[in-house]
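Quick heads-up: it's one chain on its own, the form predicted on its own, in structure tokens.
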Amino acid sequence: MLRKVVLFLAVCAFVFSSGFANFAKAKTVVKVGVDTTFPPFEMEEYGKVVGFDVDMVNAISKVEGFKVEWHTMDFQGLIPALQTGTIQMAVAGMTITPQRAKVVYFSKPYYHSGLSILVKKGSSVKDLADLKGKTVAVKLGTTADIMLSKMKGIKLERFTNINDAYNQLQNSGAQAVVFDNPVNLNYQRTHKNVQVVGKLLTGENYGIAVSKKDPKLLKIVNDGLEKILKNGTYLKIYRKYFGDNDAGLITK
């Protein structure tokens, strides 16, 4: 009998510890930062954060069962908001770095990117080697603008916002911009003034970055980025913003 009235306790504790497991996992809502200066995975319309990164989180979150708080900053400010807390989670177009992963962890890749170099037409520029001598327009704590910074001979002009580099460039004060290909070859399509010149400077991954203090919320990402893989949201999504060109696709 005793052995009865155990195996019921143990039972009645499994059943409702996973209930309150359940239902605490739906009413969390995680604060996620996002740079909305990077289309098309991150913009503002109307005053609502929309894009791929937002549509992809979304869908993470449907699936894992938690509710996102979007807060909009700069893009080197995320970092040190997943650092002091303010935020648990950060989706940018962030590349995997090593240097990066030291001080937050990062999702599986969610999409292959890489830097390109955006210049006028008709420009002389047509290569990284051309761009000695000549000012290059970069967003601020980028990985074009670390990179551009280790090389001699260049002058570079750093923004905050991706917009004021390109208009830089079509105000002839800077006479490329290097920034991440998808972004270039989006402002490409509507300025006809302008094109993506020579091969990918890099070969990157985006990755969501999430506070160290939590392992537990890195998971929760991870499983949920391969839910919309298998099920088909993640390619529904990549179609909506990237149409047929597979460059930056993830397949598992």
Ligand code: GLN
Contents of the next structure:
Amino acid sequence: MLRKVVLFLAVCAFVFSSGFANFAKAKTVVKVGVDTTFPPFEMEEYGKVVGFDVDMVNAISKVEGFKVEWHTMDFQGLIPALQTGTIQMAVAGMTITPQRAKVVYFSKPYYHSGLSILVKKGSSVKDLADLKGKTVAVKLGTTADIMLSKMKGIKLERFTNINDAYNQLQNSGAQAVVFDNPVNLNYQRTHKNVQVVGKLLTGENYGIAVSKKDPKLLKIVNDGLEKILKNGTYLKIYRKYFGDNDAGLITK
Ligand code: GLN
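With the form predicted on its own in hand, show me what the form predicted in complex with the ligand looks like.
Then the entire complex follows, led off by the chain already shown.
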């Protein structure tokens, strides 16, 4: 009888401990918001979220030991979703700005960027001053929208999806698109009738946004970013998407 009881207890202990071990091993899941209309940082391919930002966050999650659950949404929806807690983190080529930093945390910069002007080849528009009196297409709520909204004499057309802004340029409904230069360059690569003109209009840094409710997660993200910058993973991912164009590269 005693032997049976001991055996029973031993089995119970085994079941509980292995159950506990499994629980401990189960990784924390972090809900990450992503805007899949920002190639080559985020896009959707065959129903999968891919791109530079996606590889980078996956690499961070690997060194820090958490699991990522991707939540695709419009760029405009990301900060509100962080505030309500629908997501804990957002990666979307999001420019670090003082206004946004009031409502979300930002990681250390992970990419140097800036805005540029995209026009049809042969256009008379060569720089910012030439946009006066023209119709310009932008993506709603982005830094391009914010910057051009402050300028007088430009007719702005705002689109939720940047592809609609590019189409507007193609249809001659707009004479220019102002948007993040790496995305404009990506579009130019595949559409030979357009080109980026003039100098960059701004200097911007992209950061991973984290909910203000989660300062611990911000620490983890920054720690992971530092680790992948040091161990060469960041550089490998950078080269995969941007080749030898070092304009956006962060080194530390
Ligand atoms: N970098 C721009 C911004 O933060 C655009 C980002 C995006 O469209 N995903 O406003």
